[in-house]
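In the form predicted on its own, a lone chain appears below as structure tokens.
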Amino acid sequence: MEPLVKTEREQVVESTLDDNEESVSSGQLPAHIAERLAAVEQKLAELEERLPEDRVSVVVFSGDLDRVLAAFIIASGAAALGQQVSMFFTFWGLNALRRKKVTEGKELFEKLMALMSPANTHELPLSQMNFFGIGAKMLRAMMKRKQINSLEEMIALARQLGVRLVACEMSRDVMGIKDEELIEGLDIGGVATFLGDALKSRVTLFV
């Protein structure tokens, strides 16, 4: 036999029972069920947008002809495959974006690293085998008679490709790099600008 006198615990319960009864036969939601909706949608959104896209960000730190070649390979060859292609030139990698050796306005250190570094990529030298400039020389003729595109090929290739160039902001301080130093076109940018692009990738490669 049922007691006479419901529970607080059973009245609460009821009056949540008939609450959803109205909230469904109205079409609407109840509004705890709401609310779980809304945070696992918000949830999904911020998901979304950590997914990576189609793009591929390449760190060059090396100033090596071989190493700067293998770096515009894959770069064009992704970005040839409908990839977004970035590549970040620091340190040394600036190398590979020289176009000539500036001097004047610059402190002696300054002076010094311009004097010791390429004056652009015809004298980049090879990481191994470069015997005073002679292995450069023999690879790029290697290419040249394999009809293999040169670096300087490589990289307008690239550009044509919708590769992004970007020249690290702090090394090009640090190294007292000026604007005229360099080909132009490229982005000027620093961690922040390589994260933004690596954060999106699906592949970030450091040669």
Given for the second form:
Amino acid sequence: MEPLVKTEREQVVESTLDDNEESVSSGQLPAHIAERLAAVEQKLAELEERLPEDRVSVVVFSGDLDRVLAAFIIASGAAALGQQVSMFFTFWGLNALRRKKVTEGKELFEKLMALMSPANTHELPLSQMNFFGIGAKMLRAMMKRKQINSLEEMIALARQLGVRLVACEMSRDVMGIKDEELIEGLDIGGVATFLGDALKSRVTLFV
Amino acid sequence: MTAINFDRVLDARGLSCPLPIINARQEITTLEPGQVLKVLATDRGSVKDFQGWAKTAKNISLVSQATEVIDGKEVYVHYVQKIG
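Alright, leaving the form predicted on its own aside, put up the form predicted in complex with the partner chain.
Let us now look at the entire complex, which starts with that chain.
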């Protein structure tokens, strides 16, 4: 004898059976399964979109010779391995992209900043044992003797390999660095430029 | 040891990281699929570097690595094959 009130579970089972009968006759997936499948497919597409690309992003915050050199070695190595590489230069890192010193048309603090900052890569200090620039010169001499590429050669090599160099507009502005003080062919960007690349990267470094 | 056939030689002796890899990569782009590049390097790190490269890149495989003594200096020899 059938009970008068069906439990919720029984109702669900029955409706599922109904759906199945329907689908068997029409040759289509039951509506609730098709719906579920569509949801899973959509989720999968979303996840696939978030998979990292063959990409490496580096933030160069430091303007020290040794650190910048390490950043460029990693960047050009990654580019050689077929990765798309972006380097973002912010604050002291911008000093690695400078080619000359300009004080004209700057306000007092900006002038002081320009006078006390390295005007090009040859003036970059060492992070340790700099000793007023003697340490940096010593390291350069040691690198030359061991036939290791100089920073300038590494930068040229990285650019040749298609490494994207992005100068941070905000820190350029804060530090009063003029466009003509920086090397040519740079991209100008901000935090979204960096994050846009970093979110798609397999490796992200902060130097 | 059987000799390995190769199609071109890259002399990266005296160069240090990351140049052997960068130069090898540039050289291999000019090869045909299936051809083998022989790389001579004096950088000890290149041994692991070439293994790392082969792991990362899909279009090359590391056929063999060996050390030879050339002109009284230890040389690391890498054979890289271009696949696709």
